[in-house]
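The chain below stands alone, shown as C-alpha cells; this is the form predicted on its own.
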Amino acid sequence: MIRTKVRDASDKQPAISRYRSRHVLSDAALKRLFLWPTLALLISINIFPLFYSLYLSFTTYSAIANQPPVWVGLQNYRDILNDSQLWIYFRNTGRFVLLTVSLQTIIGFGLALLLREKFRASGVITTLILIPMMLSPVVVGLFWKLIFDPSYGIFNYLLGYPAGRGPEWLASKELALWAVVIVDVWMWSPFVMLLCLAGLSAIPDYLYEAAEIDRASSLYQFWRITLPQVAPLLLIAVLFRTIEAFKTFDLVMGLTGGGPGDATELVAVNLYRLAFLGQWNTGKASALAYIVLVIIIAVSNIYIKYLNRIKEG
C-alpha cells in the first residue's frame, strides 16, 4: 500500500512539470503579446518620424505639396548657417536660455534653503509655490499678457507707476524679452526648488552636527556640506531647464507671438513659422530642427560630463 502511494506521487510529478511548462510558455507568450504592440507603437510615433525627418532635412519638400521630396544634400543646412537673420534668432535663444536658467537656479535654490526648515504652514506654502509649474504655458502666457498690460495690468502698478503711464513691456523691443524671462522664471523656478529640496532632505544631519562641534561657520557649512551634497540634483535641474528653455515655444506665442519685430523670436518660434504659417518649407524646417537637436545634445553632454565628475569626486 505504501509502495502504491509512492508510485502514484512519482507519476504525478511529470504531469505537474508539464502543467508548469505549459503555463511558463503561456506567460512568455502573454509578455510578448503586451510587448510587441508597445514597441510597434513607439517605433511608429517616435523612431520612424525621427529618421524620416532626418531624410527630409536633405530634401526640398513641402508637406502640403503633391510633389515628392527632391534630394538637395546639405543645401538646407548651408542656407540656414548662412542666413544672418537666423543667427539673430539663435542669439535671442541664447540670451533667453542664459537669463532664465541662471535666475531659476538662484531663485529655486534660495527657496529650497528657506523651505528646508519645517515651520507652521510650510507644506501649504510649498504647495502654493508649486502651482505655477502645474499650469499650461499657453494659459500662463495669456494670463501674464493681461498683467503686463499698461492700461489695466497690475505689474506696472506694483512697480510704482501710475495707471496707464508705465512701460509697455510686450510692445518694447528692449523689454519684451525680459517680460518673457520674468514669466518663465516665475513658472519654472518651483521645479528647481523641488529638486533642490529633495537633495537637501537627503543630507545626513550628522554632517552638520560634526561641523557645529568643530565650530564651523554657517558659510563654511554651506560651501563644504550643503552645496556639494545638493550639487548633483541641482545640476540635473539645470540640465532639464536648459533643454526645455531651448525648446520654448508656447509661452512666447501666448505672450508676444515673437514680436515686437524679432525681439522675442526664438529658434523654436521661427521653426514653427518655417514649417507652417504659410511657408510650409518642411525640408528646411527639418534641417533647422536637427541643428537645434545637435546643440541640445552638445550642451547636455557638457552637463553630464560635469555631473559625472561631481559624482566621482
The other form holds:
Amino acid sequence: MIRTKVRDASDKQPAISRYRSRHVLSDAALKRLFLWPTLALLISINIFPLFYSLYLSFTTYSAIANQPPVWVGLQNYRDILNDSQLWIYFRNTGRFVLLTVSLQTIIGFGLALLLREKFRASGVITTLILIPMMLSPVVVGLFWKLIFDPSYGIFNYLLGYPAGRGPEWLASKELALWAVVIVDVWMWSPFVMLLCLAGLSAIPDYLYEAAEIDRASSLYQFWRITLPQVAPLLLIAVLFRTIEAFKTFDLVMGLTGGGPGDATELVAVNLYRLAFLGQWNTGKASALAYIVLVIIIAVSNIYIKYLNRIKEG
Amino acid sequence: MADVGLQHISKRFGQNLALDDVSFEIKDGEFFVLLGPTGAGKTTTLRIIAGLERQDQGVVTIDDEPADHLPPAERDVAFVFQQYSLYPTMTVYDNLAFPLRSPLRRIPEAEIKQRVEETAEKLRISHLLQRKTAHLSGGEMQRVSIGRAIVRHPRIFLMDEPLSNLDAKLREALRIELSHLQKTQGSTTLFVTHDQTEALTMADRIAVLDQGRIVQIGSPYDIYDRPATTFVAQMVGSPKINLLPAARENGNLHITDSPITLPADASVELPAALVVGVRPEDVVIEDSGQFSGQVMLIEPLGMETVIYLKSGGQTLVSTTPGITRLRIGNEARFSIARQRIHYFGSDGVRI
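Next block, the form predicted together with the partner chain, ref. the form predicted on its own:
To see the whole picture, the full complex is given below, headed by that same chain.
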C-alpha cells in the first residue's frame, strides 16, 4: 500500500522520487514484525502450558520428581470428584463468591451513586477510595491480620468491644470466612464503583430532565433510567469480580492460610497446596485447575449471554 | 391548553447575564417562536418555563397563576429536546407510555394503550411501536419524542430546536407535519430555533432574542417587513439583507463608497449618518435600471438566482426569479425599490 502511494506521487512530482530509493517497510512486513513476537510469547507462555497441563491432568506426575508422567486416564478427575473434602472447599468458594460479589456490587454501586454528584473534594475522595484496589493482596492480607487482632486490632475497637473481649475474627470457624469477605469487599468495592461511575457519567442529564417533566418519581427514574443504563457496565464489573473471587488465593494466604480448620480453604488455596506445598502432586493439581476453569467459563458464559441480551436492548 | 406569561425574567450564570428582563405572553393555542443565534438565551428561557432552571428575577405564570414554586412535574408542560431524549432501553411503545405510567397519574393500562396508539397513528409511527429506540433513524426518533409530548395533553409544548439534528429534507417534512399537528390540535407551543425559515414558516408570532434581551416581538410579517433593528433585519431573510452605510446631504442619500444615490424619504426624519437596508428581492435587475454594477458571483437556486453586484466599494446581493442570462464579469443595470427601503440609525435601531 505505502509503496504504491509513494510511486503514484512520484509520477506526478519528480521532487519526491528520491524517497523511492530509501528502503520502506511494506505494510505486510510491518504486520509480521508486530505479530510474530506477540504470537511467540502467547504460544510459549499461554497456549503451550494450557495444553501441556491438560495432558498432565491425565497423568500421575510430580514436578520435582525426576520421573516422566504416567498416563492414568480419568483417575485424577475421579479422585477429585469423589473427594468429600474437596466438596467442602467448593462449598466455601461458592459461599465466598456469592457473599463477596453481592456485597461489592451493592457497596460499589452505592458509592458510585454518592460520588456521581460533584461536590467539593469529590475528586480527591474518589481517588482515596480507589487506593485499596491498588495495593498488593498479600500486603492487604497481612495488615488486616493486624486490624483483626483480638487484643490490639482496631476492628473490634471500632465495633465497640473492650480490648481483648471481642470476637476472634480469624480464629473462629464461623467468622473467618466473613473476615476474608470483609477484606475482599474493602479491597474490591472501589473497582465496582469505578466501572459504575463510568456508566453513570455516560447517562445524559436530559434523560432525567425529560423524566422529571414526565412526572416520573425518583425511584421510578432509578429503576427505569439509571439501572438499565448502568447495567452493562455493572454486569462487566460483576463478571470480573466473580472470576477473580473464584481464583482468590493471595488474600486468604495472607490472612488465614486456609484455617482455622477448613473454614477459609478455598479451591484456589487448596490447588496451591496440592501443586506446591509439600504434596507437589502436579497431575492431580492440573486436573483440579481444569475443573475450576470449566466452572469459571460456564459462569462467565451465563453472564456474557445476559450482557449481550442487555446490550442488544 | 393555557396561556403562559413571562414577566421581567433575568438569569445569571456566574458572571454571564443569560437573560436580561425578558417579558412576553403566549396566548392559548398560539405557535410562538423564540428566534435567536446560539447563546442568545433561548434554551434558558425554555428551561425556566419548564422549571428545569430557576430565574433570578421575574415571574413565570401559567394560566395567569404564578408557577415559580412548582417543580417541573407539576407545571404540566411537555418538553421536546434537541437530542430526542428517548429512553434507550425501552421500546417505542414504552417510551410513549412513559409519561402516562407515572405513579402520580394512575391511568389504567387500557387507556394508556389507547392513547399511545392514537398518538402513534397521528405521527405515523404505528409500525415502530415494538421497536427499541436505539434502532430508529433520526427522523423516527424525533417523531417518537414529539409523540411522547403530545400523548399526555400538556398545557404547553416546549420545543428546543427539535428539528436541528435532522437533515434538510427531513427537517422540511417534519416542519410541515408539526405545523399541521399544532393547527389541528390547537396546542399552545413555544418553539425555539436559530433557523429563520422555521421561524417564519411556522410561527403565529416570533420573539427575536439577542444576548439575553428581546429585540422584537411580532408576526412573521412584522419581523420581516418592519425589523426593529439591523440585528433582526439580518437574522431573518435569506439571502441576508443588504446593509449599506449612507450619508444624508441636500435631500439625497449617498451610499458610502459607491456611486449610488437615492432621494431621501421626506416622510421620515433621517439623521446625517445612517444605515440603509435593502432586501435582495428589492434590488431589481432590469435593463432600465438606474444604477449599474459588475456581476461578481452567480448562485442559481432553480426557482431564483442570487446575484452579487459590485458597485464602487459596496457589494449588493440581489435575487431574481428563474435563471439569469448574466455572466460573471458582466455589467448589469439594476434599480432599488424605494418604497421598501429600511432606514436604521447608526446605533442599529429602525427609524
